[in-house]
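A single chain, nothing else alongside it, follows as structure tokens in the form predicted on its own.
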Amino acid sequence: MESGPCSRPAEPRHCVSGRAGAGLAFPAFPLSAAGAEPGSRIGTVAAVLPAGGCGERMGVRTPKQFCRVLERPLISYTLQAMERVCWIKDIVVTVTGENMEAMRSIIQRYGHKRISLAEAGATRHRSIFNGLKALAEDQPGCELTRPEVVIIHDAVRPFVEEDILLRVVLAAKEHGAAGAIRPLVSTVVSPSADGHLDHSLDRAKHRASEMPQAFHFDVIYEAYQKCSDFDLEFGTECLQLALKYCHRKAKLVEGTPDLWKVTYKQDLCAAEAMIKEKISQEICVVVNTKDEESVGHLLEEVLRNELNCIKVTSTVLDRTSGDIENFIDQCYSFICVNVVSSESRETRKLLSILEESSLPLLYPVVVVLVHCFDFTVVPLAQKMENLVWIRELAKEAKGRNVLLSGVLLNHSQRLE
């Protein structure tokens, strides 16, 4: 059996989304999934992501997990998806020795946390086994905790959501093993030795095995310790190992269409389109007053009505209240409405919060400043002079990957 070195290049026990409970003993879950009662406890959970493949089917020199989508490596999106789930305590990524430094650079560049690295094996199963060994504390120098449940997920499936992760983990907690499945898209046929049709499978009776999969740690670790060299060399299905060597019939959990695996070169284009759509589906309206009749709140109401396919939320940011730090999660589009005030203090505060959140490291953040003035009281020319700071601030913000623009509106209080 193979083993490999384990290293942790990033700070442990930190949650990107900032939710409570990151890396600690897990709280009781308030939601019900996979038939579990509310309040079910799932114990300590870790994840293993094999990332040692060469991407032969993609037909490019760069391994597909390191191919760039919107100027960011594909594996970084998958790590981000796993890090959002604060009850996943440790994430072990197995990479080849030649790509170890590149992986460390990705972790540092994009601020990934709770990530440990283990050396990949020559095959997928050998890579997963090395990741499990790291979690089992079988390797010197590792400071990881042996989990109760382990998730196995592909590094090139970047769109996994917390809901399916939770359902698979809860099912594994109950049955020992569980995995996501999807309906077959094409009918599976078996050819004869001479290249003719032998028989076909009834598509309605079969399913495609997908990721994520989850296991009692002791079950899958025992299965890998018992499995043959032939399994390690040619096998691909972890659920089958649990059945063959530990007699655990995996619970199959219906997955979602976004669990697909980036395999071919054209899949990179599809992934880019999905990411662009995803980050454009939410707008946060930031206002500087709690007055429900203010123009900011009226703008929010109009946006909700006109953009019914986009989630519109709002928060208050002023000098005394409005903890926007607790509000920002994965929103990349902001409309900041200032009524009467033309000062830059509140805008700078918003930009500072965005920068500290690390959001601009991942994608460009769009901020539209809307300033409302009564031009019957103060001439337009004078107000324009007071707002020249926006141009300089926009230049400064662009260097931090924030696209800032300004809109000046005539909002006369005497208008009916």
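Computed from a predicted structure; not experimentally measured. Residue numbers count along the first chain shown, from 1. Here, rigid core means the biggest group of C-alpha atoms that superpose within 1.5 Å across both forms. First, how it differs from the form predicted in complex with another copy of the chain.
- Once the cores line up, the CA of L70 ends up less than 2 angstroms apart between the two forms.
- Comparing the forms between the two forms on their rigid core, the Cα displacement of K205 stays under 2 Å.
- The chain behaves as two rigid parts between the two forms, and the smaller of them turns through 28 degrees against the larger.
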Contents of the next structure:
Protein chains: 2
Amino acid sequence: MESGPCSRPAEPRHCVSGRAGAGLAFPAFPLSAAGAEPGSRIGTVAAVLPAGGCGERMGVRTPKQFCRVLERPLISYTLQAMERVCWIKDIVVTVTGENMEAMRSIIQRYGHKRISLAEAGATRHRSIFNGLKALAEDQPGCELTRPEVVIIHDAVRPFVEEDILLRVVLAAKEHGAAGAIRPLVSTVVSPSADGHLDHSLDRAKHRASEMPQAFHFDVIYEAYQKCSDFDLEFGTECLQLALKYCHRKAKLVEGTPDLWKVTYKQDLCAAEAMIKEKISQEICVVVNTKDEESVGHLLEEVLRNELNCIKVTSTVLDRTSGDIENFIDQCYSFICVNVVSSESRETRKLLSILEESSLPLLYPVVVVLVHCFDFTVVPLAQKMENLVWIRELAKEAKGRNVLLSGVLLNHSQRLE
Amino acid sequence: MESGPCSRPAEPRHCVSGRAGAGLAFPAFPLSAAGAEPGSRIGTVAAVLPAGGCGERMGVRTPKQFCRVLERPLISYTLQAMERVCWIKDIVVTVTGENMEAMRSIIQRYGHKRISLAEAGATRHRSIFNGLKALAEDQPGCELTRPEVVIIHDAVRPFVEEDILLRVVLAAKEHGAAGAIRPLVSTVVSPSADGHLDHSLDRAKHRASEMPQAFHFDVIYEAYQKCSDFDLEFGTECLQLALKYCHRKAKLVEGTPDLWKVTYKQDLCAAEAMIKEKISQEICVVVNTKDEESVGHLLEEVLRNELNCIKVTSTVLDRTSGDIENFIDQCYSFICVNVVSSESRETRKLLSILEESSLPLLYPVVVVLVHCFDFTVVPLAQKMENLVWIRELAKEAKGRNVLLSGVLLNHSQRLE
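Follow the form predicted on its own with the form predicted in complex with another copy of the chain, if you could.
In what comes next, the whole complex appears, and the chain from above leads the way.
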């Protein structure tokens, strides 16, 4: 349990990267859409992420924000999406007492920054209120700065982009309150007390209220301070509180489909598939020669022609140059051609470069070793030997989130 | 283009199975929940599936009902879910003229039955109306029987279970109209003309209207005949038409999370993951000896202990008995231990049994061959030979939707 309303965990041991936006699989949306240099226009911005839910709709015991997607808790993806936005100064996550330690270890393990923890309340609104209190500066023991604008976002919407965050924040700055909306997927009906259709709502006149939302801090804090216990207990909509208690009609901002909320089991599957797709958009072919006629360069050309939607790059593995280091910030899939002859030293070198980077900390990194053998020359036993050490190396690497596999390519002189 | 309002395609070449409910991966929900022997209680039931949408929300050119999930068009899964319910007599699918041929070939290829096609209209309501006309018996050239109750379901909700279909049909029989509902995932808001929040709806008092829905045929047909062009053009809710034009207050039936509609790209990913999970619930270990001490039986025991959530069965591959045939209706994953010594005859036999069944027609079938070699006796060259013919066989089998792979297990006398 936390002693004060908020506490800042120790600086994480691992850091994703010193550079803004680096170490991220999903590059930030170009800000031109909102025509902004945001820092100068929006003042201090903080975010509150309620993460106290118990995930009963998911049908599993683990709260959905802590369910694992590609071995990493869902909330870590959402934190990554928020913290890469450099103009968000503080991110307050509200967590139940029993999950506080787990949350702290997630922050440490995945190197999240600018995160503070506050204790969740029994309902969503109470949790958000606790997060706001942590930012309000009028509470004892609080170390955070009262922001001008506060974003409220769900821990289970990991795909939020900088663009929509900025649009919502700018709208909030202008109107006091703003929130993302989406078209309704289903018609909404109002049942009568006996479970019959009373009336159905015109789909064209209604929208689904999604996250992120943003508010003048003073507006939403006042709304929470004024609102009734009934609101705190049964309400679900922050925009409604701002309207009811501060008479601010929130600006509604059309969002994109990726704002969707991980609610049911199938959504976890979808999240995993979407993340896999995003980290598979680039392949880097690693070769050990600059010779343009080499198998590696030929493979690169073939891949580039065959895989239209995927970016194919190449780099030369040369211990004296730093080429490979430049690639590992953008790419999670490597094909290494002819890196080794029949020993594992160069492969180990490559693996240690990858492991020293932050890459496998956040996503699994796939490395395919392609060994070309001239079958007229190299004896079978030597090939088998290669398979054996690749398998051993793969076992070790897997523990560090690098998925290594080997391909033996038999050819005679020219590639067949 | 169709000449009449409806047409029945030729009896499909492939049939999933002669037995009711056979050849299906998803066994029908036990009907006890509704306490029913449905046939006697519900009279004639037909279904209309509008499939004329263009899938613009999916962000891809292919209409979402024709998008492939595990290589099979999504709509085929929905048809499978409907046709396995033996008390649904006719299933009318409305398709645009340009997709009519594609739809016909899907029906033929995947052996769908009791399906008739009608031409879709320009909107959802017009498409449903065309489907109803095809069932109405008062149209020229129509071969279908006017049902007592008609189900309306979406082509893009493939996970519908018999239980909810039955509950909705029984409710419709009693009340004239009924539809499945689900809790709202997001709060619904009403925007003002200038894009600000006018008010938000109380989430506890509203529900999402989902599919399936069902109606007395006469009620919904009358509603469509009476309704305005505006309704046909801009309406989305069949329950609303029954209320407005026939004064039937639909019974609302709480549905399950699997009623969800494939709307966005992430939903396709989720559908694929859910189907994969469903067809991975059982593994059959195929052995070629009844000896309880054999590797195969040991493996079965290990798998049963390790994989708690998965059903592990075993069968003896014996050409004189029909054992294996009894398994192939329920299972999509096979591990064949020691089936072969060093030749491919028995594996080919197994593959042909699988391919002759309807199994790989509907889902990919996974076959793992485990070859145990005593490494002190069998020379390396022989093992490599095995790998070669397995690879060749795998190539052939893949074209028939059987995914074959081989594992060589080295041991000396006793398994290590």
